[in-house]
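Here you get one chain, nothing else, as structure tokens; it is the form predicted on its own.
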Amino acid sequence: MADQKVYQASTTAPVNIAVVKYWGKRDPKLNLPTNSSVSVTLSQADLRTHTTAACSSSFGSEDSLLLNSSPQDVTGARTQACFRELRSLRAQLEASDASLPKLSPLPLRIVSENNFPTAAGLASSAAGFAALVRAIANLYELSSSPTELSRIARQGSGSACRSLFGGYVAWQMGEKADGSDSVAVEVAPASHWPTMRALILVVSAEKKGVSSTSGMQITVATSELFQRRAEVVVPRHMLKMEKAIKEKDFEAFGKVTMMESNSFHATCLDTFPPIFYLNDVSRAAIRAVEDINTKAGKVIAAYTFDAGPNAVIYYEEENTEAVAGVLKSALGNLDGWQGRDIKEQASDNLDARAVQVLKDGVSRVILTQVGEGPIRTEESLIAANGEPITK
């Protein structure tokens, strides 16, 4: 009788929020970007994907993926590319060591859970593909480094390559046509600058109007600003950002972060027809950050927006009251402040109309900080018999 054993491994993986943005592909099939990018990995205590990867001859013939208890299509080119590359690495191991169980031909069963809303502009696909690749690599007992795995995760979701590391991460765009040098590398570990905090204003947990994938294609095809951004603006921002992180210079970090977000959304606006990821609530958040910085007399808070309306506001721990405390005094009735020791500070220097727009439009806050990369866990989402564990 064939071996029906269920082999499995589990991991958690983090969300990352870019401070130098990835937007535009030079090769859509391989997810090769038109520019490099830098991100901050956020704490998994607040935002993470937990994934178990299993394989067994008892699983029938098809690969499957369950995300937050709902079946997902795994036949897409991106997911298949990840499966194919990881299987190929496992097959090489099996070829070199006959004593290893033959896992590479077996169907995969992946079960994944997010502790945050999917497709709400919270970089869920980044955490999702990073967790998927890391869990299968663990299942296959691959010795690949995070940078080597980032080349595979990138093919699932571009920004996923950055979620294979903790701390501060650069995705180098690379130059080779095959994408072999388009990989993520650590700029600095979380321990280098552990005082970085992030406050996320969740504007709405609805799916966004224009997906990132189609948005990028239209921008590349129609925006003239885009060309200058890729060739001039981003390379300059990359140098400044990596220097700011290495020197733990928040003012420089904050300034580049905000200018970079503005530049990215300007190219979206310069796309034809224009793409509007920011809305009135987003603009009110920008105003609030500007008011906080004006009062401080320097940059102590920095906003950034991905392809969606949610504001991510970075600040250092020493400025918690001046940033988060001020926003709490304006938005203290929202979910997310509970259990956090943040002293309110008067918010009367904030623009009153902006505060009203934020009160009406923000559904909850998420308070988090810089964190670690994927973590192997014994907590499995798949039972010994191969069935998903329902909570």
Contents of the next structure:
There are 2 protein chains.
Amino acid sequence: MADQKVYQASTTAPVNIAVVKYWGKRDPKLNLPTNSSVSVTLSQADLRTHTTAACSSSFGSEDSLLLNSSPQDVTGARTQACFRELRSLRAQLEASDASLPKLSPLPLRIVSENNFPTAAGLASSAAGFAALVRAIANLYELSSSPTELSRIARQGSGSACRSLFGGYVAWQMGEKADGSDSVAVEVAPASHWPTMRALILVVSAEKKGVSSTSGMQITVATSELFQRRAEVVVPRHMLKMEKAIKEKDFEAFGKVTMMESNSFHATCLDTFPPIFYLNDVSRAAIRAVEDINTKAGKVIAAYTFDAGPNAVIYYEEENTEAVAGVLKSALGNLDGWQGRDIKEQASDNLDARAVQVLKDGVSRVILTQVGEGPIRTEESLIAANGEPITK
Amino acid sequence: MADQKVYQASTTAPVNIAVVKYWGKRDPKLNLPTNSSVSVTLSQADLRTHTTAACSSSFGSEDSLLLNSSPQDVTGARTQACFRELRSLRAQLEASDASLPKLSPLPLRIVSENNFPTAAGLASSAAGFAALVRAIANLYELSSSPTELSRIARQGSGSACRSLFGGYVAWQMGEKADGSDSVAVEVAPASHWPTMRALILVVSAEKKGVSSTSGMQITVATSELFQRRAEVVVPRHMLKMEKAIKEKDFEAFGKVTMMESNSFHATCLDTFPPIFYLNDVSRAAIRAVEDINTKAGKVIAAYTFDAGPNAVIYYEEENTEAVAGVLKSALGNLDGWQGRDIKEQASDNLDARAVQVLKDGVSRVILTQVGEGPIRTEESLIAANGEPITK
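Show the form predicted together with a further copy of the same chain, please, because up to now only the form predicted on its own has appeared in this conversation.
Now the full complex is given, and it begins with the chain already shown.
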């Protein structure tokens, strides 16, 4: 009778929010992007995926994935690509050291939990695939670096590659057809610029529009401005952003962040038919940030929007009152402020109409900050007998 | 004692709505654009400016302009440029024929009335300056062609140059530094394609955002995608649009019209700080047009938006029921449908949420069609004694 031992390992992985945006694939199968991108990894204390990967001959014949207690399809090409690549690395290890248990042929059981709503438009697939790849790499005891693993996670979800690092992370688009040089690298660790804060305005759910996966390829095919963005605009923004991060220059960081978000959404609007992720609530958030910066006389807050209406507002700790405190004064009734020691500051400099639109359209705030990359944990979501642990 | 006779002439002039958009000046003083544009002239039965120009030594020493009974400032460089150019042409005539009365030195009195609300974002300055230039040209008995007058009207308001023609009109950007070749020409008269209809959804007034005059120069200065639009995208659209008009190919006309509007608003969004003219009501109008076209299986309706949230929807007469009839069925309670014989058609193919947003956000509809250029009229807004006639 075969070994029925349950092997397992667990990790948590973070969400990242891009400040130079990924939009457009030059190779949809390999998730190779048309341009490089940069993100800030957010603290796992607030937003994280927790994943346990296990394998055992007792698991039957099929791989499986449970996310927030719901079975997920693992037969898709993206998940399969991650499993295949990781198994291949494990098989190499096993071939070079006969003493290692033969894990690579065993069925995988993955159990995952997010500490935030999956569908809130908070880049859950990035944290999800980063955690999946990192957990299996731990299970397989791979010595691969985060950059090496990022090449694999990228095939699951493009932006997931950036969630293998903490701090400030670049996804280099690469040049090779096989994607081997399309990987994530650290621009700077969280400790280099630890005072970066993020306030997320979660906009009340509207029917989800175009998914980012299909949306970006319609942009590539139909936007007449997109090529300019990919070839000229983003390379300029990459240089400015990496310099701003290295120099901890918030004004430069903030300006590029806002212009990048605008440029990305402009190419969405230039898509045919047009794609709208920003709505009137998003516009009100932009207006509020503009008013905050006008009062400060410089850029102390920077908005960015992914493929949805939620605003992510970056600011530095020293401006907590002038940014988060002002918004708390205007939107203090919302969920998310509780338990955070943020002193309110008068919000009479904010456009009254914008405040009303935000009051009506924002469902909650999330206060967080720059954080670490995946963290190995002994807390497991799978029992020793192989059964998922439901909380 | 000098001749105190009151000389006068009157005209009406139309509104035009661009299908290839003007946005950006290469010379702000002369209103020289960064790209060419094309518009459809709308019927004066629905939207027009009526202007009487008079001159007399009895008018004192200053030029004056009354618009909808309100005195307007005529000392601005734009109005002054129009007066100066027209006086110069009259002075040439007088110099070559001593029998002509010496009108060029006399003070001008202009009285103007719009048959639509000035501030509704309906290109009133285009009709206004076209009527002003045409009325003074009539008063001065200039033999100048509409294209020659368009060079003058352009200096008053860029898009005004296109309102000197009926039908389908191109504003050729020109190359010369003095702007002498930046003029309007007829692409086709209204009679070439008389079945073109326009339905305007007037969106409830929101505080007016950035004016187009200042907005477009901020775009030129800050948008990293704008240059691509001006240099590559618009020239392509100009060729396609002129071909579509000549061939009366609505599908091509409609597709370029929609992509042009999207491209223009994309560069507004790419401006820093970003300029938003489209709001959630505009987005709902886009969605409704998309749903109408989806049901038809081809492009039978085309949206376009100027520097404001109002939707202008072009369609051909044969599709009146499938476009206007469907919208009437959904929005029949609004002002503007009365007295028009439009048969309602079921609107259950329209997205229900979009319909609700339109119901809440559209204040009235205007039904109109392609129309003629300025029309000389004997109906005067100035009495024989020189006094304005108030209605």
